[in-house]
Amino acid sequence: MHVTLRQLDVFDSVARHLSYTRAAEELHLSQPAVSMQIKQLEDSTGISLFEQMGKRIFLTDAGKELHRYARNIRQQLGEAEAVLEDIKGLRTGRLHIGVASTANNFATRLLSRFVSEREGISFSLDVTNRETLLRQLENNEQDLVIMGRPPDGHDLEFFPFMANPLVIIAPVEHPFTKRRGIPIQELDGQTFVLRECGSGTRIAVENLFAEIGVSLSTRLEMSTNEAIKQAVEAGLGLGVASLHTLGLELGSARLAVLDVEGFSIHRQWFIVHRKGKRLSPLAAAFKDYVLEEAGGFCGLPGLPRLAGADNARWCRDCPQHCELESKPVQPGIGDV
């Protein structure tokens, strides 16, 4: 076979997306150019790598085998590049990071601080859901991922670096926003808007409610936290969200955080990579940066002081970043 690395890169992109169009967008090529590279690769191998059914394409058995080798080749080339970068130092390099949508707010600011101190560094950032992040880790598509704790059995290494407080949110006019110390049993029968089945937040909430015997009535399932916040604001139900996603909504009194006794879900953010993965010097430096700096990093910038609450409870190591000075309580925002 006379196969070029360019052909393997194009093939890998089409195989991952199962789309010539999306591969072309990712590689900044025209769709005919992508099709031509695949045809040349199939001519060189003497076998079809894709089959089309209707408007969709699928990998053939031969395509699946070649894709496995293509990923291994890319990984070995990445390791070779890492060795060379180790010799050169951290003057140049590219970082591939995946981030859970819930963590996007603070993760992008962490990444911004890291790259601002290192001229010549570039990066790609994919903000997506938990299921996609796990698939990316399995396929070795990202250097590092920031997400909630991954499930066991995925051959991953993960390191906690910051608390991830979950809170119950409501529209500001909801009767519960006027109360303090709401027994969690009073949520029995309340309608909730939640993330899709399989999300880390959904699993944690279902486990807690099942443990205390509270029924969870779900009117809507949403694939993004932004959609949940908008649905709650529109009065479609209560919601559960990471406090890290609520800065704008709480600051403008568009949503309220309920003070619910017994709603205690202790979660953390993790930085994750495949077990045994040889991190590039740049990826290793970013991992160390997150683990060392996140303890002094405020993940909740701009949050108002909640009634009767101390924001430093959520960000205990960096009270200087939290707005703890006295200010009027935002209407409808209860204690956390």
Given for the second form:
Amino acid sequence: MHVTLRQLDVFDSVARHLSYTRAAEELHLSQPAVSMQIKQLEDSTGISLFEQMGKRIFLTDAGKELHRYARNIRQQLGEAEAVLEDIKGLRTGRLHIGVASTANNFATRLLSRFVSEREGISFSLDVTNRETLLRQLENNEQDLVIMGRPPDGHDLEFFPFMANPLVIIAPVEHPFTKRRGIPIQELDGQTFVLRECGSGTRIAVENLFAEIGVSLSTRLEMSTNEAIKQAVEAGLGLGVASLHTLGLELGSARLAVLDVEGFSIHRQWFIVHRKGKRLSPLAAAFKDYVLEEAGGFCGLPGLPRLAGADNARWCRDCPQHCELESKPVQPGIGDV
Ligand code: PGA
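Complement to the form predicted on its own: the form predicted together with 2-phosphoglycolic acid (PGA):
Shown next: the complete complex, the earlier chain at its head.
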């Protein structure tokens, strides 16, 4: 049986419309050309596919059977085409990712693992604050963004994948570092070095302090977490930072985490894109990778026992076992 895809397509059209004329219109062919294709198909199958009754045509039993197969063949071909496109798209292409500066450390390592398994791809990574990321999402400038919970009403889809605990940091020689369970009210009047307006970390801190009625005194605003840590180390004030931005400083005992009763901001990291955005196969693969891998991925590599704090609250014997990261992500307190 020598049947071509073209013949099957023509046959499918005639079988759906039960009309040579309408099939010819649909396929932009002449009616004799349609009849010719059907005649050739009947010759090569050796059986009549249509029967004529008056002016109307009907599928024969053989025609009905062949129609079922013709539709399956088309559907299978469509699926094969989509799978091949996906494979092509995953091997090559460019990813545009935006990352909150606070998430930079672990996000870069996640991305590096992802691209190391896919040689032909390249990416751009924009590390910036929350406000800028929201604007980029609105302008459709990024495929995907890693940030704190975005606000409602921005036509965004967002998926939590990792906890983001915030802590208060101080220089090691600060008197508070020797104390446990410092009542949060004692922070009233302390000077803080804070991130710039537009930072998600800053918004979360301001919200918490406003809620518990402690005034936040700020002398210095800085636009990077690195600058905050240096300023705190230099004695310019206390700071608030995500545990994901600490590590080295705590290890070398330049900074300490304060054990403050009532300071509890457990935010979450989200992977975000515009609602209804058609993700490229590569972007969709990265999104799945983050959601699947990050659950078992330690965002706090090599974090030493936290100086001056109840370490077990956050991370136990990291990186072998990270209690915080292996827990399912809970709705965040302090998500903004
Ligand atoms: P950042 O973090 O803007 O403070 O860097 C993002 C977020 O927490 O939303």
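Positions refer to the first chain, counted from 1. What you see is a predicted model, and the numbers here were worked out from it, not measured in a lab. Note that the rigid core is defined as the largest set of C-alphas that superpose within 1.5 Å between two forms.
S.K.: Answer yes if the CA of Glu79 moves 2 Å or more between these two forms after aligning the rigid core, and no otherwise.
M.R.: Yes, because once the rigid core is superposed, the C-alpha of Glu79 moves 2 Å or more between these two forms.
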